[in-house]
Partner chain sequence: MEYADLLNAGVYFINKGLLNAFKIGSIYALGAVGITLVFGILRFAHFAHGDMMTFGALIAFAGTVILRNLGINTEPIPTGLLALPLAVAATIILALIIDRHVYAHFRASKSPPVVFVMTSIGVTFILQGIIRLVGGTGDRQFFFTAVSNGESIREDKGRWLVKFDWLRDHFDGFTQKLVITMPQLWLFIFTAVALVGLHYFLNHTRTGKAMRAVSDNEDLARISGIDVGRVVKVTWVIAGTLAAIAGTLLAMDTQYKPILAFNLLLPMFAAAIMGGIGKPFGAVAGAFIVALAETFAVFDWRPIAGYLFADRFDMTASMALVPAEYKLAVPFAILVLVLIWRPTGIFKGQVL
Amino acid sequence: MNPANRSRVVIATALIIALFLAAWFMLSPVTALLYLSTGLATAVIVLGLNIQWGYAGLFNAGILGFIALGGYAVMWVSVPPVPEAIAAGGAGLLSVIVKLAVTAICIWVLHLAAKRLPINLPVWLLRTLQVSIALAGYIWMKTEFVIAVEAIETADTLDQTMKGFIGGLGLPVLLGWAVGGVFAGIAAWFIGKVTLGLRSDYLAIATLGIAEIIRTFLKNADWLTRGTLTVSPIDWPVPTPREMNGMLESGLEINLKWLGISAEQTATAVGRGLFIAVSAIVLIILVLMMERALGSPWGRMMRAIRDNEDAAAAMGKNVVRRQLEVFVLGAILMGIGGAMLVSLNTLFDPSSYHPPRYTFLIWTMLIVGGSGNNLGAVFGALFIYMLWEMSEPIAQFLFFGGADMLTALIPGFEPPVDLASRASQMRVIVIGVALIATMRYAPKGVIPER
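May I see the structure of the chain on its own, in the form predicted on its own?
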C-alpha cells in the first residue's frame, strides 16, 4: 500500500471510531453496537457491488433483488415447517417443481441439440421453439400450482400465526447465510445470461426491473413468505439478547458497568457483541479472499476487460463469460449480506425492501469509500451507514434545542409541529452533502483503487 493510501486508511479508521464513540456516548452503547453490526452486514453487500463495478465495470441497479433473495433464504432455512400446510399442498407443489424441471431440461436439450445439428438453425426459430416449450410448460403446471397454493393458504394450522404459510426447513441459521448466497448467485446467473452483453445503461434498466419483479413476487407470495404479515423471529448464529437474558437470570455473571453499560442493557450488549464478532469474521474472510482474487491473473484480466473490452476480446478473452463470473460472484456476497441483515433484525418483511435504502444508498457507500478497493468499500459502508443513522437524532437535538431557544427569545414564536419528521429528512441532506464533498475533493473515493 502506498503512503497516500495508508494515510487515507488511518483517517478513515479514525472517522469510523469517532462515529461509533459518538453513538456510544450520545445515544447508548446498545444503539452503537446495533449500528456497527448492521454496518458490517451492509459492508458485505457493498463488497459484492465493488466486485461487479470496481473489478468489471458492471452497473448493477438491481442490488435490492439479490438482498431480498438472501433475506428470504435465511428465513426459509431457519424457520420451522408448518406440517398442516405441507400436508395440504406439499404434494401439489412437488409435482409443479418436477414439471418445472422437465420444462427447463427440454429447453436446455433443445439448445444443445441446435449446436450439433448438421444445418444452422436460425436463431429466431430456436428462440420461438424455446418460448413455445416454456409456454406449454406454464399451461401444464398452472392449474396444479393454483390448487396447491390455495390449499396451503386455507389449511387450518395449530399455530394460527402461521396460517396460510408453508414454513421452512428449521435448520441452523448460518446455513441460511450460505444458502442466501447460493440463491442470489443462481438468480444472477439467469439474469446475467439475459442482460450481460447489453450496453451499461440497458444493463442498469434491466437489472432494476428484474429486482422489482423479485421484490413484488416475494411481497405477494403469501404462501411462501407471508407477504406483508412478515415472518418472525429469525434465529441468530449466537445467543440472542433474550437468550442472554435467560442465561444471566440463571446465574451467569457479566459486569459491563466499566464500559458504561447498565445491568438492564448487558444482555442486549453481549448478544450484539457476539453477533458483531461473527459478522466481522465473515467480512474479514471475504475481504481476504477478494484481495487475493484481485491480485491474481484473474483479477488483472477483469480490470483489463473493465478498461477496454475490445482489447481484451482481441487477446482471446471471452468477455461475456468473464463478466458473468464476476456478476454471479458479486451477487453471492449481496445474498450473504442480505441474509445477515434479516438475521440481525430477526424479521423478514418483503415490503421493507425499498430502492433508496437497498440500491442507491449502497451505491453511495461504494462511491464515497472508493470503487475498485475492498477496504474502501468496507469503509464506505460503515461510514455512510453510521452517518445515515446518526443524522436524525442529531438533527432532532439541534431542531428542538433551537426551537426552545427561539421560543425563549422571541415572544409569541411557535415552532413547527412537524419538527420530528423534518429531522428524519435531514439524513438525506447529510448523505447528499457527503457525496458531493467526496466527488469534489476525492473523486475516486476516500480510499481509491491502487
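Under this definition, the rigid core comprises the largest set of C-alpha atoms superposing within 1.5 Å between the forms. Positions refer to the first chain, counted from 1. From a predicted model like this one, the values you see are computed outputs, not experimental measurements. First, how it differs from the form predicted in complex with its partner chain.
- Put the two forms on the same core and the Cα of residue 53 is off by less than 2 Å between these two forms.
- Remark: with the core as the superposition reference, the CA shift of residue 383 between these two forms stays below 2 Å.
- The Cα shift for residue 395 between these two forms, taken after rigid core superposition, is 2 angstroms or larger.
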Second form
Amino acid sequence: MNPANRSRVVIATALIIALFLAAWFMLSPVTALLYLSTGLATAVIVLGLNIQWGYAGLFNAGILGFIALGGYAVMWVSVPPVPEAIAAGGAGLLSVIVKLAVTAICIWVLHLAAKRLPINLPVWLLRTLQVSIALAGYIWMKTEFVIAVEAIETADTLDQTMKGFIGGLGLPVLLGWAVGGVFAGIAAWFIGKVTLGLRSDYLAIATLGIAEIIRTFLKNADWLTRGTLTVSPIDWPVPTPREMNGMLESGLEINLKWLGISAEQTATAVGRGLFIAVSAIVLIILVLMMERALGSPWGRMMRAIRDNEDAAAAMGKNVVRRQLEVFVLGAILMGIGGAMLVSLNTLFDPSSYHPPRYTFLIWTMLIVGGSGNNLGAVFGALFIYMLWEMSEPIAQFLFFGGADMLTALIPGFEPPVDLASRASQMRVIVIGVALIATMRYAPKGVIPER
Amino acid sequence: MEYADLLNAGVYFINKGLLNAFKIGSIYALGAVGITLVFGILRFAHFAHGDMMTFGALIAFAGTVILRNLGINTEPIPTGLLALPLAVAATIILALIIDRHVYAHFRASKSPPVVFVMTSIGVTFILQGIIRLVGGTGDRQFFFTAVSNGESIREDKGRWLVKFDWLRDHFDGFTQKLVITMPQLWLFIFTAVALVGLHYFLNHTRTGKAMRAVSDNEDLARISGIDVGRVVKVTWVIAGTLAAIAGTLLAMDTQYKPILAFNLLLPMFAAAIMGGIGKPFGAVAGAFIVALAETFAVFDWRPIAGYLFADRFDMTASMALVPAEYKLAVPFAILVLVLIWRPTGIFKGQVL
Amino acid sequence: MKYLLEARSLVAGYGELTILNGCDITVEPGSISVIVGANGAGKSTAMKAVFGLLEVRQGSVKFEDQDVTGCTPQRLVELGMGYVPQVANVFPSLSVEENLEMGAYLAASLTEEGLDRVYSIFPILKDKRKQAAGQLSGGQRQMVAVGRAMMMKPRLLMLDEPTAGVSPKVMGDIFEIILKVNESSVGVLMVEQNARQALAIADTGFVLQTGQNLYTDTGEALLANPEVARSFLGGKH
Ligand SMILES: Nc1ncnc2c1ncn2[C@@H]1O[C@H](COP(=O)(O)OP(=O)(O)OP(=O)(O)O)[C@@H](O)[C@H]1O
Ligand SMILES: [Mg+2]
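After the form predicted on its own, can we look at the form predicted in complex with its partner chain?
The next block holds the full complex; its first chain is the one shown before.
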C-alpha cells in the first residue's frame, strides 16, 4: 500500500466508525449492529462487482438478479420440504423437468452437430432451429407445468405457514450460502455466454433486463417462493437472538451493561455479534482469496484485458473466455452476499428486490469506495450502506421539523399526509449526488486502485 | 360458424389487440426516438430517459390540477392536454440543466461511454427522488372531480365508440364495438405529427442535417464548422419534448405513477437497438415491432377462440402464450436476439 | 504578407505522448506545400495541430499574419481554411449533396454557388448527389471529401493524403484538380504518400521525421536531393 493510500484508509475507517457510533447512540446499539452486519454482507456483493468491473471492466447492471438468486438459494436449502405439496405436484414437475432437459439436450446436440459434423450449416439457420426447438419445448411442457403448479399451490398442508409452495431441502443454512454462490454462478455462465463481447452499454442493458426477469419470476412463482407471501423464518448459521435468549434463560449469563446495552438487549447483541463475526470471517477469507487472484498472472492478464481489450486480443489472449470466468466469479460472490442478506433478515421476500437498492446502490458503493481495489470495495459498502440508512432518519428529522415550522408560520399550511414516505426519498437523492460527485471530482474513488 | 361471430372475433382482435399494441407502440416510439438520438449524438445509453418521461407527466399533472381548480374546462379537449406545453417546456429545461451541469463535464474530458452511463444512473436516482419528493409516492388520476367557485366539475376520460350500426342491422349477434379513449386518440395524433415533423426537420433543415452529420462523424462535423454544442442542445430539446409528450399521454390514459416509465426503459432500448442506433425511424419501426410482439405474446385468445370454435375447447385456462406478469421478457428476448444476430439493428445503424 | 500559413516550432501529441518536436510548416500565398515522410512521422499530427484539433503545447500558428494558435476548427473555417482528414472524411449516411452542404454550414448563402462549383469540378458527383456517401467508391468518396472542404471557398486548403486508395487514373485527376484549385490562387497544404508526383507540383516541400523537419526546400530541390530520393522517394529515379 502506498503512503497516500494509507492515510486515505485511515480516514475511511474513521468515517465508518463515526457513522457506526452515530447509529449506536442516536438510534440504538442493536440497530447499529444490524447496519454493520448488513454492511458486511453487502461488502461481499460489492467485492463481486469489483471483480467484474474493477478487475475486468464488465458493466453488470443486473446485480439484483444474482443477489435474488442467492437469496432464493439459502431459502431453498434451509427451509424444510412440504410433503403434501410434493405429493400433489411433484410428479408433474418432474415430468416438466424431464421435458425441459430433453429440449435442452436437443439444442445442445444441434450445437455439437453443427460444430463437429462436416455439414456446413449457416449460423442463422442453426440459431433459428435452436430457437424453434426452445419454443416447441416451451409449448410442450406448458400445460403440464400449469397443472402441477396449480396442484402445489392449492395443496392442503398441516403447517399453515408453509402452505402454497413446495418448500426446500431442510439442510444447514451455511450450505445455503455456498449454494447461493453456485446458483448465481450458473446463471452468470449462461448470461455471460450470450452477452459478453457486447459493447459495454449493451451489456448493461442486457444484464438489466435479465435481472428484471429473474425478479419477476421469483416474485410470481408462488409454488417455488411463496411470492408475496414471503418465506420465514430462515435460519442463522449461529444461534439467532431468540435462541440466544433461550440459552440465556437457561443460565448462560453474559452481562454487557458496560457497553451501554440493556440486559434485555444482551441476547440480541450477542446473537448479532456472532453473526457479524461469521460474516466478517467469510468476508476476510474472500478478500484474501481475491487479493491472491489479483496478484497472480491471471489477475495481471485480466487487467491487461480491461485496459486494452484489442491489444490483449491481438496478443492471442482469449478475451471473451477470460471475461466469462471473471463474470461468473463475481456473480458467485454476489450470490453468497445475497444469501447472507436473506439469512440475516430471516426472511425471503422476492418483492423486496428493487433495482435502486440492489443494483445501483451497489454500483455507488464500488465507485465511491474505489474500483479495482478490494479494500476500497469493502470501505464503500460499509460507508455508503450506513450513509443510506442514516440519511433516512436525518431527512425525517429535517422534514418534520420544517413542516412544523411552516405550519406555525403560514396559516392554513398543511403538510402532505405522506410526508414520511416523501422524506425517505431524500436518501435516493443523496446517493445519486454521491455517485455523480465521485465520478466528477474523484473518479478513482476514495481508496484508488494501486 | 356464422358471419356475426367472424365479425365479433375480428373487431375484438382489433379492439383489444391491435389498438393496444398501437397505443403502447406510440409511447415506445416517442421514447425510443429520443434514446436513439441521444445514443447517436452523445454516444451513450441514457438510462435516465424513462424518468424524464415521468417528470413530464408529473408537471402535466400539476398543471392539470391548477387549471381545473381555476375552473377552466375545455371539453372535449382534456385539461391534461392544455397542461402539456408546460410539461414539455419543463422537461426541456430539465434536460438542458442536466446536460449542462452533469454530462457536459464528462464530454469535455472525453470520458468513455461507461462513465456517461454511470452518471445517467446517478441522474436517475436524483430524478426518482425528486419526483417522489415533490409528487408523492402514490398514484394519481388525471380525470377527477374538482371544485371551483363552489361548483364541482367532473371531467371524464372521454371515449370514442364505433358501434358499426350498419353491420349490426345486417348481422344478428354482432355485438362487439371499438372503444378508443380520448387520450389514446390524442396520443395517435401527437405521435403522427411528431414523427412527420421530425422527419421534415432531420431531412430538410440545416440544423437537422447537421444533427445527422454529428451522429455520423463528430470530428468531421467539427472540421466542417458545425457547432456541436448547439447540436447537443437541440438533441435534448427534441428528446425532452418527445419524452414529455409520451409520459403525459401515457399517464392520462392510465394514471400517473412515480415509476411510470422505469418499466418502459427496456422495451424502448430494445426498440432503439433493433432499429439501429442513430436511426430515428428505425427506432419507430422497432417500437411497433416490440409493442406488437409484447401485446400478442400476452394476449389471451380465449374470447376469439370462443367466437370461432365455440365449445370445442376447454377454455378454463388462459390461452396466452406468455403469462401477463412476464410481459417484460418479450422485449428482452427480442433485444437479446437482435444483439446476437444483428448488433447493428435490422436497419443497419451505426456501430458504436 | 509573406506567408499564408506559418506554423513555427510546433510541439503537440496525444495525452502523455509527444509526437511533434518543434516542426515548421509554411505555405506562401497561392502556392502548394507538400509534407512527406515515413509512416508515423507525424504528418497527420502536424495537420491536426495546425487545424486546432490537437492542443498546441508550444509554438505558434499564423494564418494571414493573424495568430490562430489554439483556435477552434470552426473559427478556422470561418477565417478561410478548409481541411480534409486522412480517414473518415465523409458523412456516410448523408447524401452526397448533404455532405457538400455541411461544408458550407457556416455560410448558408454560399451553398448554391458552392454546389455549382464543386459539381463543375467533379461532374460525377452531380449524378450521384442523392446517393449516400457511404455507398460511393473510394475515389468518389475522396471527391466528396475534397468538395466539402471547398464549399466555403477557402484561401487555404489542407489535404491529408487526398489520393489514398484511389486508382492511378483518379490520382492523376485529383492532382489536376489540386492544380486547378491552386490556379484560382488558393493555397494548398497537403500530405502525400506519392511523394514523387506531389513534390513535382510542390512549390515548397517538407520532409518530416519523428516530428521534426529533416529537410525543407523547394519541391524541385528535394526531388534532386539524392539523400531524400534514397530514403523517401523509393527505388528508381
Ligand atoms: N489518436 C492517437 N492517439 C495516440 N497516438 C496517436 C494517435 N494518432 C496517431 N498517433 C501516433 O502518432 C504517431 C504519428 O501519427 P501520424 O498519424 O501523425 O503519422 P503519419 O505521419 O500521418 O503516418 P501515415 O503516413 O501512416 O499517415 C504515430 O506513432 C501514431 O501511433
Ligand atoms: Mg497520416
